[in-house]
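Take a look at this single chain, the form predicted alone, given in structure tokens.
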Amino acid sequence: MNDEKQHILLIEDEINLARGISFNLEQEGFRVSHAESGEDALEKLSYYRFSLIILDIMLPGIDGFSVCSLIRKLDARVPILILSARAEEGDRITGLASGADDYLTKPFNLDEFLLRVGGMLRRSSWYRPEPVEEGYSFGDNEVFLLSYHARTAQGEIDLTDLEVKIGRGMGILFGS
């Protein structure tokens, strides 16, 4: 893998399954954030950028189909993999029509799951060319607004959407 870990959002309300999936993804070198509900996931999406979203359908509160549609309105390019026990053809069609890129039913083969995740991330990079950006430096700090991260004396940190908006509002990105 590359130096920067790709950040995956796992939206799954079954905690034991979520722990197992997170463990296996982390073993593959990914960074994983977990949300137990659609509402929790949407809140995380307002603060962080994710490389991939893995989404269950049967969630407390907002169901996965609605979450998928809302995510698609926020980001048309982030890959979404639905991982659900609902295996009916109608559910798969609804999931894909809601904006998911792939649909895998539970129980699933771990190797197949990891191959699908890797393939989706690889293909998504084709549509997200790496922008050439220069950091804005002050003191021992360097801020990269396009890639949502900063380097500080204490190490690298991810920036939230709000922090990037503030930085852009201050004219950092355009050097004004």
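C-alpha atoms forming the largest set that superposes within 1.5 Å between two forms make up the rigid core. Everything numeric here is computed off the predicted structure, so don't read it as measured data. Positions refer to the first chain, counted from 1. Compared with the form predicted in complex with its partner chain:
Once you line up the core between these two forms, the Cα of Asp158 ends up 2 Å or more from where it was.
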Second form
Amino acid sequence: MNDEKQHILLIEDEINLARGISFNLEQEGFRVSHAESGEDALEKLSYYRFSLIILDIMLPGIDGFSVCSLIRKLDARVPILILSARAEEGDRITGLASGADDYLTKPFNLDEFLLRVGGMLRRSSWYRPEPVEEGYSFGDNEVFLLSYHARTAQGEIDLTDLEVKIGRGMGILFGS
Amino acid sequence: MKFIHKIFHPLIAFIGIQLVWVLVVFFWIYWFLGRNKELRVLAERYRPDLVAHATDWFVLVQGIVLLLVILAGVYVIFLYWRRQSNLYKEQKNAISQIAHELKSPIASIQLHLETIRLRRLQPDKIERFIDTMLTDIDRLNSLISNLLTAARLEQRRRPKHHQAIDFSAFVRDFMELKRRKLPEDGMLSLEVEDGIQASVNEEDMETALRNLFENAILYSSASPEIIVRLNKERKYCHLAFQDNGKGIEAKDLKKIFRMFYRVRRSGESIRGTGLGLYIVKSIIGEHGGKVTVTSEGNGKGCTFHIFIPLAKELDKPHER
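I have the form predicted alone already, so could you send the form predicted in complex with its partner chain?
Zooming out: every chain and molecule, the one shown earlier first.
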């Protein structure tokens, strides 16, 4: 894990709640960006890479479930925690089915919330190791097989398991 | 089991009754004409004097009229059932909606209290947290007062006491107070004619104006721009409340004043209980006035027009 603060995106239209959550996350040493709507969140997602997304369901504009599915299409790995006042079983299932990793209902206990956030970040770091690794470069592109990403002329992209396996195979065949 | 349930669905039953009714009338007329012909033949043979009488159409017409009355009754019951079942559905929806509305400020208060307990905070930070919690309590309070007002209006308890006041000053003061609650990029302009007297219950009228104001902010697509105009129009004062929000489609213009009715657009959720405009309409009704809304459609904002009688009209004791 590097020294840089982990960046969390908080999508919440209740401004009072958002301020309280941001304050607590910052106190825990995270960097927090706040989006008041799904549209705002999607715009932020196009600029930054987040370690975790906290998402409310009742949002102005696009609702939280749709935002969740859209985020999943953009990034299959980023952990998403839904934080919603909707506690019915159906809502939880819809939330998890649209790609969320965890579902917490409002009002929530602060300790529990922070522990869940910590746990999700810890688990996601197992899947996304970030050692300093030397990439394989060809042309303008550089491929990092350990951390499953590549730097191309069009920007950073994530690699799938299959792509990494092919990359490794090619590495074994042709050397670096 | 499901099949039986479907058969007994009121809509299916309604269509079934229509079909049976048409068939009964058809066979009845068929039978009636057949018998009539046979009787005529018989009568011609034995009692030709009876044939002079015309067919007894009266019995047929009477029967059809009776059936029509029964049909009308079934139709009325059907309409009533539909209205009740829609209201029931909306009410069920509204209860869960109201529960969410209550949860958000409670979640915020709980979060802030737990933060104060968990962390060592500077006094100025605690002060800010307390302010935040007070605004949450404010929101809970206005939500609960909306629920109570709706319950009172629904049970048609005696309207509250009305008093002649300077309505111009009332509207101006109230809106100035609300100006602080506008989002940073919001805009509120007042065009209020001076010295308009109206007989109102201040608490109720504040509830009505608060609901219009909150709607204008909730349903704004970007930065809300609200224009409030008040002027005399013959025996009425006309309060126009204009916003630049999402607007209302023509089909919803009347429905939005119904209890629990909420305009739903797919993939979009706006907090609310479906009570606000019902309360506005009922309160204005209690003031002997009326409220209408105009909108050029989606995304073009809307204007609520409130007409209430000028004070002279209502100085007499309030009837009803």
